[in-house]
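The data below hold one chain only, encoded as structure tokens and taken in the form predicted on its own.
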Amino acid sequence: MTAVGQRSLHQAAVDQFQRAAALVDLKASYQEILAQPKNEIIVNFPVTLDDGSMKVFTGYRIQHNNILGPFKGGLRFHPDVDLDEVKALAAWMTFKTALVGIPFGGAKGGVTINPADYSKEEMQRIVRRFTHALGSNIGPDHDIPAPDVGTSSETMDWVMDTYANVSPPGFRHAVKGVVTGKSIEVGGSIGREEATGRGVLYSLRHWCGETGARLDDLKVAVQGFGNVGSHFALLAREAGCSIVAVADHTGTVGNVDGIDVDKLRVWANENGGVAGFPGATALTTEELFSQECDVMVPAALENQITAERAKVLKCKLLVEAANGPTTQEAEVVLADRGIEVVPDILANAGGVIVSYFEWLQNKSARAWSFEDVDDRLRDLVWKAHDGVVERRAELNCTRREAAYAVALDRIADVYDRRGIFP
């Protein structure tokens, strides 16, 4: 959410791609197209609550670009969801899918709501009414939502079921691919739940290969212990990293000798968050960012790495597991301090990659093994990193600029070939 006096998140996203656009001499007409979403859908829909009262909710679906394929992006249920945030997230999805070479465009959606304020039955009615309100604006070959902050595989099951039941009878089993991130029993993919966290780990592995660092020598701090942060922390610990600090909305905990992530996950599930975990020391939020570590992994919301926090970071590498966690001012500080950044459109692409795999499985009515999913995920993440490293050397630029350059090259190539109708 853009607070009063705070810079527009969407404008920050536009500025990011335009810096790379200048490096690759992207046509001004293409820059103009990419600076705004293709469609902005806002729906206000009523829902009957458990006490019999009615409440009107506001939902969004922003369809940024679909030149490479169907619109693709998550549904976020959070109190801070607003038009500016969703426009930024949709734009980042366009560049993310282009960067990793999958045939999707970019979209994002959500509802301005705190899910914790509502019962499960109320949430199901809210999700179903939102899906019905979106109507034909989503579809398995048009716009394909997925989970995001505040939503889950259960949410996607409800979306899919609602969409199927308003489809003609002969198509109700053919529309499973209207969303990804479903439960496996309903048509989801093995490996989808942990895919974003696994992609973050593969990004870290690639950096180790570039620099000669060893995973089992790395001390890692993680901000955010939801789906992405918790899965990454567990996978990184299994790979040999020492997780020295973890933060979520309830608090921050640290242990210089390493946190037992398995026990922390159990504690967080049972207690609603990491605060009070007996296997670590309580820290303040700001102490997290000054923690001695090799790698900082922001896996929460946007604009968490500010210029002030960038000045006190004690890491060599920042891996952006969240979307848009670093402000433009902080980027300048990080560059001046020599702290490397693996950008969000590269580091957290694992989720949309495995969403693509789920979509393919739904289309072919086949289920892949975990080994198939994981091997293909690793190959696409690795290939994307290789492309960024190569483009960075050619352009003598930052890793973020190189990532955008690769994405823009692919988007421009398709616009050149297809042209603008009519």
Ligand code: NAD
Contents of the next structure:
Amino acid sequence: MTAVGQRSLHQAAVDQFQRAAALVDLKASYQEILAQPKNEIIVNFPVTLDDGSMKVFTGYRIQHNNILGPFKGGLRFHPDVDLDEVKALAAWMTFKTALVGIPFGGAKGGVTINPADYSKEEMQRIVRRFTHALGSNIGPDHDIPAPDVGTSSETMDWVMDTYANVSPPGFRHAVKGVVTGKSIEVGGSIGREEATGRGVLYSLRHWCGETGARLDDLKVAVQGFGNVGSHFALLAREAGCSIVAVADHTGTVGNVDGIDVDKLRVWANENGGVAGFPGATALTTEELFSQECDVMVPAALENQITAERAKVLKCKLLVEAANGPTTQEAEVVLADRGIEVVPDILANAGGVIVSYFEWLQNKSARAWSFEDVDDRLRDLVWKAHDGVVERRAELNCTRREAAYAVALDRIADVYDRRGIFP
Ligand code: NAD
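Okay, that was the form predicted on its own. Show me the form predicted together with this ligand next.
Let us now look at the entire complex, which starts with that chain.
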């Protein structure tokens, strides 16, 4: 979200890639292309609510770039969704898919809405009408949405079903891959639900390998306990980390001896959030950021790690599970303080990687085993980290700049070969 007087998130995303573009001497023409999305689709669509009244909603689909493959990126349902935010999120998808070497471009979409204000039936009508409004702007070989903040496999099942029902009868099964992140019964992939969290853990493991740190010595604080944060916290706990603090929109809880994440998950499901969890002490939001820990994992929304918070962080490592959690000012503070950052386009790429596997499974009408999915996920995350470490040594730059450098090299190479039409 861009509040009045705040810097544009999209401009921040452009500044990020342009710093790396300077390091790799990216052609000015390619920089100009990547500084704007290719297509900006805004739809205003009416939906009948349960009380018989009608409300018009605004939805977005921003298609940033498709030089490497079909547009790909999540759908966010949140009251703060606006054009600027979706443009930034779409750009990050282009760099993420290029970095991890999967044949997709970048896109993002969303609806400005608080899903908690609507019944399940209303949400289904909103999702179906939004899908209908997007029409042929999405498609299994053109633009493939997925879950993000405020959306889930249920949302994706409704999008797919709507898209299939308005497709010609002979194509209704062939279009399953129009979205990823579907429930397994409907054509989703084993392992997609927790894939982003799992990719975040593989990122942490890679850093441990680089630095000699051990997972079972690490104290970890997590902001966000939704799809990404909760799966990451569960997997990290299983791998031996001690989860010392967890925050969500209802509050923050901490326990220096480690939180029982399984119990916290049950509590959050039953009570709508982590606040009041009896196995931990209530903390303030600011106490989350000053918590004694080795690793801080923002897994909620953008701009959470501000310069002020960066000054009080006690961690050695920040792993960006969320997209865009660190402001530019904070990044300078983190660098000064020697706090390492695993950037979002690398840390949270597990979700889009397994989305790619789901899309492949839909195309071939096959279902892979968990081992197939997980081995391939680990390989791709590992390879991407190795590539970033290598490029970082060559360019003597930050991990974020190196990640962008790898992505930009791949995009530029394809533009060089394909040329600019006509
Ligand atoms: P989600 O809706 O499942 O969960 C969001 C979480 O953030 C919730 O626990 C919510 O309570 C919390 N939150 C919201 N506002 C907060 C605040 N002010 N303070 C603390 N917590 C707050 O969303 P998600 O899918 O887990 O996405 C989280 C982040 O990860 C987003 O940045 C998203 O773009 C990114 N991401 C998600 C995926 C995916 O596969 N779902 C993939 C890559 C990146």
